[in-house]
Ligand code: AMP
Amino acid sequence: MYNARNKRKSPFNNRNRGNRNKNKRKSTYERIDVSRFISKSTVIEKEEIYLPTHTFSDFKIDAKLKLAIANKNYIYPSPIQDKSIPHALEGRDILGIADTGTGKTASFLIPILNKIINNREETAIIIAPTRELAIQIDKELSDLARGMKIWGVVCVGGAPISAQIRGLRRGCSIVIGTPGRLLDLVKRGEINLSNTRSVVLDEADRMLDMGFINDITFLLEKTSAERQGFFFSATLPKPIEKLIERFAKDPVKVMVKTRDTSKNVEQDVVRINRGTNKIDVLCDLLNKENEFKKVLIFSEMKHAVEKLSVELIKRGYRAGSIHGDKRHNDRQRTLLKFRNNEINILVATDVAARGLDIPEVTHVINYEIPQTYDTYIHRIGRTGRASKKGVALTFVG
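Supply, in the form predicted on its own, the structure of the chain whose sequence was given, as a single chain.
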């Protein structure tokens, strides 16, 4: 335990206008036993090597798509790709229980792209919880669809909606977005989902946590009854299970058991004694440069994240912040700097807790206790990746 005293006309486009009412979202706190934040890492056992039953060249997909996959130097599919793509190519719905980093993006993009190549009237909608994840999916789409004249449009909050509307009106086959912005565009009449027959929910449980369940239900109701669904979630809470039962037809369930994060993340608490300046305690930790090489700090509120980041910069640290009030381009620049080690401290709200693959994070610091234990697990999952050791510290009063 740490102690504070120790230092084209788009097939989506339909110009009928609609209402633009927003759903109010609530968050609830969960009582968490602080002892759950303390756990020493264990010796990492050698992971069982998965032997795929296919190569990408075995899949019954268009030759152009096979070439695009080969150009990315993909030869053997990951477990979730190997288990789900053959069924998806047959038109089956897919329920994937998998974490970030398992290759699930390609497992839905490859079947969707193959469907569009075979029928240019096909369209797809991909719903993701955060703009960062939506952008990552779009990048993967751009790589796989290069030279095929298949375009996607990213529709996320925090970015100019006018540019997104122009993209939709120019024409696209795939829309990738966050629930709130997609809902807005559907109600404006800029997206028409009535003929959309491929639907992806990525990180469905995270969208539930964020209060988007009504939004995604509304969006799914607007799609074709003949849709093919790809539903991905790290966990399967009851509301998501009910959603899938309603909108999926006998889905193929693919479970990818990933290594338990806690096995190689050392977890501890930092006790903040009365009268102790919390940020001084944080700086005492960050001054141990040989240990705290790349640090992700979580705080609950947007203004608190920005305030902490500004204070760290004033004190001479290479820090940056991402939260909902920052402009889209500013967030992307900050994330790039963190990935490229131009800054080594990133202060964030939980928008960064899921969907982002940030390599070599040595420490996760919960500057404030998260609302739920599930959120805590997702936060600390940003470190201890690729069989490396990580450290997670939680400040408690």
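Keep in mind it's a predicted model, so treat the numbers as computed, not measured. Rigid core (definition): largest C-alpha set, two forms, superposition within 1.5 Å. Residue numbers count along the first chain shown, from 1. What changes on going to the form predicted in complex with the ligand:
- Core-superposed comparison between the two forms: the CA of residue 135 stays below a 2 Å shift.
- The rigid-core alignment places the CA of residue 292 2 Å or more apart between the two forms.
- Relative to the superposed core, residue 244 shifts its CA atom by less than 2 Å between the two forms.
Now the other one: the form predicted in complex with the ligand, given that the block above is the form predicted on its own.
Excluded here are partners and other molecules; the one chain stands alone.
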């Protein structure tokens, strides 16, 4: 168990947080041809039927875990689970090239939980790029570990560190967090990774984009040499490939075909003529309530996101916002409201919305043009899920 109570005199307890790699997202503004935002011929693709080679009961895992999986109504393993869990249970390192929505979370939580059930001294660290993703992982963990007395603590930036320290001191088996905060807690001597034998990097490429590569390397270096690594990334940029080469031993590579969501998404542009008020155009669209049932609106800057959501609320819409300047609890509350349909409009920055699995989004609106085409694809992938048609509209000036 993580319990750093006796490790107060850690050599890292120097409170030096100065070298943290701040968010250094490059401002490479790709000039995107507007015609790439238009695609009216949507193909409603049936979700490809994957025939798993295993059932959950085939896996050599504890009966309690099988019960928890059944309680989640997971009947068949998803492709990534099917292909990776048997190897992970044998202790192999895993390199998963997969996006959100593939079931990757359970693919690493199931083997890790099984390890902990068999040896209560085992600990794991799960590193994720955003608070929301960390919380999503923790939620899946609570479900899968129900009644097992295996605890996870979420350690993310933007939330009070004191509560996280209290959680860690109570003792837990799994820490889930964002790189900067985890680094801070390791340096304060609150997390001791020297015996940690399970390490997960989730959305490694995103963490690289966000300037976290040095923090992740530092954290990995602190874990046990006997570690088992679970590395997940949608793409494999060179620095991530190098990192995995350094920290993984002959990993089993599992690739899950990223569903081309754009085929299910009708894409069009909305031209904003000179002298027209952009927000009025947006409201005209939102007034078609029968169509615009659940709308995710992207804007580039945090203050612009906040301003837009405040304005929409003023005009009587059920809207909310998530961005980096909002308190962590507020973001969580807003997300929950959006999930539960208490609000039907969510305004977000790309970073805040990254990796989130929000069902039934009918429309994605790019209130501002995304900086890269890759970001555009990520954004529109929030709709058109589960064989449903989605609509993506991009405002162009």
